[in-house]
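The chain below stands alone and is given in structure tokens; this is the form predicted alone.
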Amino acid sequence: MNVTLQSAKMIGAGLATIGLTGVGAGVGIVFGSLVIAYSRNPSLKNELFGYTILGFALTEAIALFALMMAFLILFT
């Protein structure tokens, strides 16, 4: 393989992967405003949980779409 395309491919695939920082700041902020909410209202505790849990969720798709497109440049 050419030099030049590996290493465009090893480039590629590290800004793909950007995206992940991303994800662990966002799962920060789902986290932390699942504390300050429950703080406030602590009878609302199993409501604030599922949309934290669906939060979390969406937000954890986002790193698996971004680690998908790293190894689809990586190995094709």
Given for the second form:
Amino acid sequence: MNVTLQSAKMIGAGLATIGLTGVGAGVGIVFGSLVIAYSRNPSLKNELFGYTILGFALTEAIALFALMMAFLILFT
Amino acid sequence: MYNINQTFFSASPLEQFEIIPLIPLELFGLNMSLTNASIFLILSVALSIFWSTLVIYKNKLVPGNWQSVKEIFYDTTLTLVKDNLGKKGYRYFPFIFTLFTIILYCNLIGMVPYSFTVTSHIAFTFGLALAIYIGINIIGFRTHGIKFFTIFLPKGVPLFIVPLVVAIEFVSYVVKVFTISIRLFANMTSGHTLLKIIAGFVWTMISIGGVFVYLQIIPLVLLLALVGLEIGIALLQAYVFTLLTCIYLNDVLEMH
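Now show the form predicted in complex with its partner chain, given that the preceding structure was the form predicted alone.
The complete assembly is shown below, putting the previous chain first.
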């Protein structure tokens, strides 16, 4: 492929990773809510930590969708 | 002087995910060859069965180290089923435990250097997620009959936005297959690719020579931290896959 297409792919892949900013904020919100909820009611390791891990994994999935789009743009 | 560049150096960080047919076999027009992916899957199954039987060989009431680890896996899955599925869900416990075990073993075996991660291929995770999804639908139809379609309409929705809510719920129900499989696949693939890229930095720094031979400690330490993170991610992703399967199964069994 010619050079312009390859450089456009690189620019597109770089732009696609901008979506990770929202995910960073989201993961911070999840764990910040854990800290606040633990301070209100220390019933940790029963419910709160389980919900936090679930929330973290679900939010991280969005990060991986954005990263997957970046790799799709870069490599195909 | 031994040229360090002559040794085994893969060209790109994505080369570790290649599927190499080891024994080519063609049955009824389908490609059924024995590949490195199938060897590692057979290895995961064999190791999980072997280890599960071995740790309870002389089982003690106060468990030893290996037995304690197995009990932690069992206990995690049991609390998962108990919290999310309730009493009626105990009949699905063997399936949930098998699911958790196979994904955990496939993820963890992929952490060994130069090995192959079976769950880092979308074909494997999507096939697994699709099979689970079809199974959940069949369970739903058997339990509720034709009233299964009321799953798309939550309680207490005002009448005039019912079509929109049904459309959104239907789309989110279908997309469950994709998100659950892409989450596992992308976590594994991106983790391993990142590890390979950082390891490539270490290798390149050594091969330049000079002061970089001492500076390569920095990416090496980062690599150590990332391997620890990847093992944590392997455990977490197996747990989340199983947790989401339990939640979807509970939605189908009880949402009426």
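Numbering follows the first chain given and starts at 1. Here the structure is a predicted model, which is why all the values come from computation and not from measurement. Between two forms, the rigid core is the largest collection of C-alphas that superpose within 1.5 Å.
The rigid-core alignment places the CA of residue 36 less than 2 Å apart between these two forms.
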